[in-house]
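This document opens with one chain alone, in structure tokens, the form predicted alone.
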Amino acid sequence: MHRVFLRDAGPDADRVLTIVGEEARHALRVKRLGPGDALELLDGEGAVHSACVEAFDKQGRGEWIMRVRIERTERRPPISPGVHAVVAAPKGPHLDEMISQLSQVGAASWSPLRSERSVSEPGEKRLDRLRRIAEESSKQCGRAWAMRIGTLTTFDDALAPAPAIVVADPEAEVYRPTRSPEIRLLVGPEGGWSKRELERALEAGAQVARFGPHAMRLETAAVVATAVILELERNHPEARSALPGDL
């Protein structure tokens, strides 16, 4: 199923929408869609519009236009529990890869973390790029709610009261399900947490936990920890009948 990310698709069925530019070109030239073919429109906020292609055309400067008709709209709940990853930003392309993979495994949001040993902090232009990567990932994996990209968060702010706070550390005990609807996951930089930070986390009531037998690169740890949390929380005996979501 070909998917298009379109935030302003609107809630109504039986509507004809015009899609222009790269999305239209990709649908025609790469996906080889034609009149009558089915596709989905995602607005990133829970709406999944089933649609079909009505026609292709070109604007004056050669830009492709695709007209689609919405036939049915379904609203899906967000994945629960909501895992909000507050993670130190890795260097270079590792950050882009981490954002795509966090989106695929089901993180509700990601925010860059400033900790004592942080080495990289993305600026606003980079954050805009990461939002686009999260949207592209939504199309690829079919998630109805796009992963949100937050702003820079200090370690102390990340320990502000929340239903559940989990701090990833390879030297800790294994993760224990919290049965919480919202979980804030903290993953530190390659240099790890300082002694003071771990002490502050415990004082704040956070669960310090490990998510595998080995130390991992931070981008790997963030993705693995998110997946483990979602799997264990959703498969806990008390959670199976209570948690909504399309994971």
Given for the second form:
Protein chains: 2
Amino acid sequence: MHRVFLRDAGPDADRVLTIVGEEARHALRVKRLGPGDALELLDGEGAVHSACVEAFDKQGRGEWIMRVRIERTERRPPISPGVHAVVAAPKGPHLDEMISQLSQVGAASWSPLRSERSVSEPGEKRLDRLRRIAEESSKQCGRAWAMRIGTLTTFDDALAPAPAIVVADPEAEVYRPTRSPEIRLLVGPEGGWSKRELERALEAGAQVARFGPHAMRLETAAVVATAVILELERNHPEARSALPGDL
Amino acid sequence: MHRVFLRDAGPDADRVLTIVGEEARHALRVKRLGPGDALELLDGEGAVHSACVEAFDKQGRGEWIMRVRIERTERRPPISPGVHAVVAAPKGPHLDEMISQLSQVGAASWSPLRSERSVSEPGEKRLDRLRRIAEESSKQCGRAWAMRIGTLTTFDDALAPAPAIVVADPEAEVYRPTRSPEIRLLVGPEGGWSKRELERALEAGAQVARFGPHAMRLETAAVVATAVILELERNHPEARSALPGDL
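We have the form predicted alone; now please give the form predicted in complex with another copy of the chain.
And the full complex, kicking off with our chain again.
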């Protein structure tokens, strides 16, 4: 099923949408869709529209337009629990790949973390590109809610009160489910956390946990920690939790 | 701690080793090690040698040699359970990245899978390069046992009798621990499994399981499935297992 991500477009009164630019060109030239063909439209905020192509057309400077008719709309809930990954940005292309993988495994959001040893902070332009990557990934894996790209978060702000805060550290204990509907996950830079940061995390009531037998590159750690948290919280209610009564 | 991977080198009678080529140059020029500095030597088969630099020297065509003295040798067991990932090769650079990530999360081995819809089969030269990537990753994450790179495996061979066989499929049920010391994990190509392949997997007694709320790219699925299996099998003995008595 071909999927199109809707940017700044809401359904018209008559349920017909006009899709322009790259999405229209791709549907026609690469996917070779034609009138009557079915496709799925995602708004990235829970709406999944089943639609079909009405027509392709050209406007002004030869840009393609695709008109589609919405036949059915389904509203899906976001993945629960919401895992909000606050992760130091890896350098170079690893960041793009991490955003795609975090989206595939089901993170609710990613925000760049500034910590004592973090080395890279994406600017506005880069963050915009990452939003596009998250949207592209939504189409590939059929996410009804696109992963949100947040803004630069300091370590102190990342420890602000929250239902559950988890700090990934390869030297720590095994993760215990929190049974919380919203989980903030902190993953540090290649250089790891400073002693002071780990102390502050414990003071703030965070669970410091490891997510595998070895040290991992930060982008692998972020993706794997998100996947393990979602798997345990969603699918293994019998697993021993971090709640006092379960210890 | 600087780590060196030993290729085709065993400890001498007098516990002094000679390391040549890129590893020697890297230790001197990039890591700026000198006589007396400590380092760790990995043989990729469980031996971790604590050693120190004795001297650097140049041979013939200006190639660097590093002489090191082994001070202590520790033998570590492999990660248990052994997860043997038999995974269709993704195209292009994604394969290199998948090998590195599988090594980081702790897979015992990876072998390329030939299935009905697989599209890429690495040749001998590529497999050799993947071995190097697995060795490099061992140094980064401190793996005592390097991830083994296996040979092309057909779908039928991948279903040959084994203590536990797991087939990843995004439409299937949640993974249940097998309590087996060796687990063969099959991950299919982007096009997924054919109906016939899924039937054959079930006939062979495989557990068909999903590892996240969305469909994932095959390399993400392989890495995440390995990580989730290791986490549940190693650290959550209380999780409901696939054994008949536990269902």
